[in-house]
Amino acid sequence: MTVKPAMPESWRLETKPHKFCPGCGHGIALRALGQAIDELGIQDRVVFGCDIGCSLLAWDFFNVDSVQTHHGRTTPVVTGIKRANPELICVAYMGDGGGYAIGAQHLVNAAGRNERITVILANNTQYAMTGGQMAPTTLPGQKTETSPYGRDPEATGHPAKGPEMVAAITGEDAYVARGTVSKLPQLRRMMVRALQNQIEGRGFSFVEVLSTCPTNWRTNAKDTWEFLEKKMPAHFRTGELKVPAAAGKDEDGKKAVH
């Protein structure tokens, strides 16, 4: 029996391993995004922009038009592409440093202007590519290369909560969610809904993904999963924070799943 390919032969590539460290969550986050693109059948319309940092290793992960930007500048680059070519489906992919530190002003302004793009941000609570320094998302008491005694909120503030911020400044037609690489089906649904929101020409779409970094966390498999599933959600609640009325409810019948 001959099975028809899910995509034109010209789009097919040889399967190859990703370039991330063993145990890194980026591969799972990108898998969810790729599954969403396939499900919606929009591969020939997608432009994928990735930031400097570990996310830059995704520049050739998908067989779609891609662009790698300077650190923190993925959101405005993708915004420009979308404004010049409104028929495209434009995705900005970045880490928490690129989105909440050097790129914070771009994220805030794009969300405030309700740019019709989709931003995916991987949150692994530190700057991973440069050695594991403290980031805006580092948890209180968490040890990093630049907080060897643990992050002190009195000195350096509390972890940034990007989805809550974006939800507060966007219009009612925005889609805002926080997923986790430990729940791939739920994360895939969020990616689908974020892309669908852009396809239907509504508002800004933003998905934060709680991700893993055992290399810099210096954790084994058990401790990595415990940090992801217990410590991170205590500060970063997962679920849908904002869903346009036109989009309806998620498969479980709720607007937010905590």
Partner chain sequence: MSGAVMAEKRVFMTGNEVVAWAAVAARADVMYGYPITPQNEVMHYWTRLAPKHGKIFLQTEDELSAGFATIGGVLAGKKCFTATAGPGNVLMQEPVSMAEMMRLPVVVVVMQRGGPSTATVIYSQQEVTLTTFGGNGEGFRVVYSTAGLQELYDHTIKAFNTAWRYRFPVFVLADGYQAKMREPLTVYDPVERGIEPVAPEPYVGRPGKPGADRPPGHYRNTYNTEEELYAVVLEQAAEYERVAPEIVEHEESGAEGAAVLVVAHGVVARAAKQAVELLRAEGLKAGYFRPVTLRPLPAEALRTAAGRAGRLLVVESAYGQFARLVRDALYGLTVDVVPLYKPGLGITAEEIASRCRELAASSARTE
The other form holds:
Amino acid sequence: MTVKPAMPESWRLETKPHKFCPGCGHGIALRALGQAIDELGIQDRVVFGCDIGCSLLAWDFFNVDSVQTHHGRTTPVVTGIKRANPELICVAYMGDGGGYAIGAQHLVNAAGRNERITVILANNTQYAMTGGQMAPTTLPGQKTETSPYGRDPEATGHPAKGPEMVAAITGEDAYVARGTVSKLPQLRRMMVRALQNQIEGRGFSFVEVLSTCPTNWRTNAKDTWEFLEKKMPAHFRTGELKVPAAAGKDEDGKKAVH
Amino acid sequence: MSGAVMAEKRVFMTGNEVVAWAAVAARADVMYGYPITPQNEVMHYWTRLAPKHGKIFLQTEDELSAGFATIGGVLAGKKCFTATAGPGNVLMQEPVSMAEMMRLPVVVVVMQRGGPSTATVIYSQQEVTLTTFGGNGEGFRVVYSTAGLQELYDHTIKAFNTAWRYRFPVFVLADGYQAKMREPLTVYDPVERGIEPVAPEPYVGRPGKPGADRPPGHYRNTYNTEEELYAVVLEQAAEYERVAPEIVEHEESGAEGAAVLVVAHGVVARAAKQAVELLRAEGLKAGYFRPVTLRPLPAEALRTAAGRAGRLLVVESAYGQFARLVRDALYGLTVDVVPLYKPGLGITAEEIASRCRELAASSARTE
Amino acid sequence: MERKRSIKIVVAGEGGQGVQAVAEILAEAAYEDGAQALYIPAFGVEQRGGVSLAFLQISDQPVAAPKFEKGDIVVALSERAVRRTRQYVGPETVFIYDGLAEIKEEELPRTARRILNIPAVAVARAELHPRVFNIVIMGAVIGATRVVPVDQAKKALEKRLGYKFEQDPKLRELNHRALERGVELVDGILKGGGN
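Now that the form predicted alone has been shown, please provide the structure of the form predicted in complex with its partner chain.
Let us now look at the entire complex, which starts with that chain.
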């Protein structure tokens, strides 16, 4: 008997292995999402939207209807779908550039309007597909192609705290969390709860995923993991930031999983 | 939906109101929009009509969002439209490019205002270049330039069918004058007149489990290789050229043997038409040509008309945007093209007539 | 009765003077009377706190351009409106203003064919109600042009204000009076050969 890697049922076998770089966090984030879709049994109702940047490589990743656009416009595209057909479960998947920079207005306003959609945002602290430029999430001192001497907070501010912002501007019906690709079970739970918030018609849900980019970080496996596990959490605290009262406790019985 | 959505009747309303009614008559389901003058009242009327007719509306955070949400609604299988103007039309080019790339039917109503930039909220024909060829693409879209409120009604209804039949983005290009003016027109249910609305189909969320019962709908507008994109664009070009003859529309009168052929579009064409009638009453051989579609342009008809005329007077409330389209269509002909450009300003029949008289007099002197 | 109509009207005044209502009701009346009518407000950024300007064309033929160079009738109800409308006054124009509206004599457009001083404010205050001053002006425009029958104007008023008239029938009477007084004022001037 051969042991196959457990692949979520909602993944599309024909497009695997996927196109992400070795060590990239997208595959893990999308595994968590795939598992959540499977667990909730919503494969026939999910519409997956992905953005420009590395996330666009996921346009044919799932056996679910998918649409790809750019510049954080995935949020209004899935908003348009959801409003036109509320039966569908709409997911917008994007990077930190799309969500916090060029398409920030879409994230802010979709959250503010409490759109019944789920936004999943991969934070890998820089623009990956364009070759590693500084992003709103770049850490202080972190070197990128457009901050070659390290990000200087004096000049370009501090790393953007997306979930904290979304939590601050949403009502009590929103679900907001930050997970990491280093803790797959927790990330999967967050995705389930985010999707449930939409399925139950409560409101907006948002999960930021701390992710990896060894290609642009120019890190080996050990340093990649260290950046993800040590450096990023110093700025980005993982856990649930907002859980609607109606959603109850998560399965561990804890309100927030830090 | 069946049954008449409205009884045929004579009404006296503003253009913005006309658009909202026409969208209802065309069985549009959804409007996503963002406030910008002079199209605001399209949204105002739509939001008032929406609950009575089971329609959807969302005021988005900007025109990017309005356009992309419109695409989303179309993907979900609904007839969606949006309306914009000026700087909003600039932003709208980004979603329309996506619709163009993905061959999605969207309807965008544009009420041109002055440009560049903020400029005036009043009127112009300065969004011709943007609307016909905006975006980072080839301009595979349909642009109807209306010349009054009856046409605005007729062509807004037609825009939905053109979009859903051919799957190219369709613009209804009007202007601040048409948006805000009030004049008589007849509203009607197109179905009662034998115009069957083309039914939309969902791209996402069709029945069945993707991968098991049916293949998933995977819609992208990104390509890996030059060759891949090249093939897609060529296919689109071929399709656009194939359907163009079915779409082009124009209006002309007295072109044959005209000493001066006045060429105009949109609301300016009304003044041009009246000027030509005035001149002909005076015995001056004047003709009139008006493309109703600016994309695709009725180039063959224009070349034929121009070939029979002494010279052309191109009249527009812009500085040569429309004339560029005209000259491009006339390439190779030796006919003299004289401009009458009034960027951002209304043009009257009297002005056009007096320019024609000058031209006729100067031709007579040189003969 | 065969009537040949083709008339271009500009009405201008300060915000709140009811300038747009005058043009809109006249347009509605003309439309109901079977004419081609095209009404367009000037709606620049100026509409907030500036001169309010309305363009109206009534004709038996389809109207060509929404705006025009010279009006047959130009009504200006404030000094700023006089200045703003000067470009629309030509040698064929009948210019209507209200002498009480703080308009200096030297500001009046001397190029006009005829200048009519209609004391609409005074008449409205003394005989009617200050609020119907714009309806007096509307009556004056009808008096000067006969572009729509008074009855048709009353019907258009009914369409617009009928719901208010239902609550207070005196308002209907007041508006009808204002309309008729406007017509009379112009008739009086034209017959008397004044101005």
